[in-house]
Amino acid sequence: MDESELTDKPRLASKAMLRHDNVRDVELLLLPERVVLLNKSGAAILGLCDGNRTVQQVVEQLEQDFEATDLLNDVMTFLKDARGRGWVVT
């Protein structure tokens, strides 16, 4: 992991947004002719992804709202999947 990393500010892409619906009571970001449903996971780190925060601040936030420790790998293995897939943009 390079350390520039950590300090890189992501932000959900243009085309994203992020919706809850409460019918089915779930998480979902919606993409031009898209729907994705998100775990509860993957729909924090995409809620915290507001462009002012850094990814160690994404991280320090997970793990305080969690209660858990040692989420950076897993937190930056879900980022690099989701600018892959043009869902966040850094």
Contents of the next structure:
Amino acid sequence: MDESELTDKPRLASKAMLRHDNVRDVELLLLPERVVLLNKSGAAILGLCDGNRTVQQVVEQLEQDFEATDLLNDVMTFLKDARGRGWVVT
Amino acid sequence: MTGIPQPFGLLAEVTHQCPLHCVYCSNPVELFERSDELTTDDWLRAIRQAAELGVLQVHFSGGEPLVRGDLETLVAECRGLGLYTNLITSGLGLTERRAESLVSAGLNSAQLSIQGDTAESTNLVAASKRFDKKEAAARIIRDAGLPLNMNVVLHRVNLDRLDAIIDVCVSWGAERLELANTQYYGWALRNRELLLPSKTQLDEAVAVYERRKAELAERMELLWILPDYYEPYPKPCMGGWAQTALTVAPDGRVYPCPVAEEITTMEFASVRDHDLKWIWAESPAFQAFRGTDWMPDPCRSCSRKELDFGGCRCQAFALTGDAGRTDPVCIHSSDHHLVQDALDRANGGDGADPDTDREQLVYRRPTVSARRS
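Show the form predicted together with its partner chain, please, because up to now only the form predicted on its own has appeared in this conversation.
Below: every chain and molecule of the assembly, starting with the one above.
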């Protein structure tokens, strides 16, 4: 892992919209011509990608919120995939 | 609403007015006038009802939606309800100021159409000389911070130019391009003899698509909308009748798909008279072809019936006059000769000839003679 990746400040792409769907009671990522159904952790990670927090801070926040440890690898894997799909930019 | 699916998308056809006259337009042959259109309040009510129903994305289309001066009001209502908005535009009429005001209202994305890779080919297909406006619109969309999605309808007259068309979209900065092979409804069905490509022409275009898709993988997403006449089985149209999306036409009538207005044997309700929830969940037209119970054979006993849902009801009606029959595209349909005959003609004659085409193509225009009695 590249150390610099921890200090990246990921943010949701401007074309993407994160929302809770009250009708279906699910977390969704809305994109042009596409709706992505997110699991709880995916929604939590994307919800913290505000362009201010570093990856390190996102991980710390999630570990606190979910009362969990060692989430770094999972978060990095998710963010790499999300970047590749254009959901997140850094 | 047990057993009734929830729609994800609303196609808001806010007007039929359009500066283009595309020969394959999916609008009905009978076009509405401005005086037939829903008011702003009608649309606001329909949008609120759509959100309650589960709609997440609203696609503003037409005609050319920019013709409506109240588009910002409608977009702002969507934003307030948490709905994702998309502007489907010809690009004509899109100024920097208009783009800014739409983005301020909350617009999330835009899809820009092109008809060909040059001014001349655009004029042949759309009877418009303003290809330059499209390039300007692409820049305006990107400068406004919106993702630029593009689409082009493919047919006999422009398939050979696919490489150049893709080049145009790359150079204009598109991040996604829909290559939509013509579907034969409305104006396209009227012009089918001139639009249906030969198998050779199509195979060459598929090779171009596959090569460019691999080349552009990181840069631009390419989507290939299948030319269903050349498929052995019908498309799973709209994911089945009244399953995932709905269309509100300029006059307020509601359809399970944008071309269902062509089915003249069915009664479709309007948001002027009914709540969208009732129309979606209970109206006879929306219930008519939901699920698989309505199916005749060969669909009823077919193992593919949950895959393609009997194909497209609008196509069944357009070709046979009965919306309840199997889509004639299917090789098992007893009406398949209706498609096969058209294919035989497309593969028998000469290629496209712009001069002949210009004389014979029927351009989309609001003509009195086209109106049904």
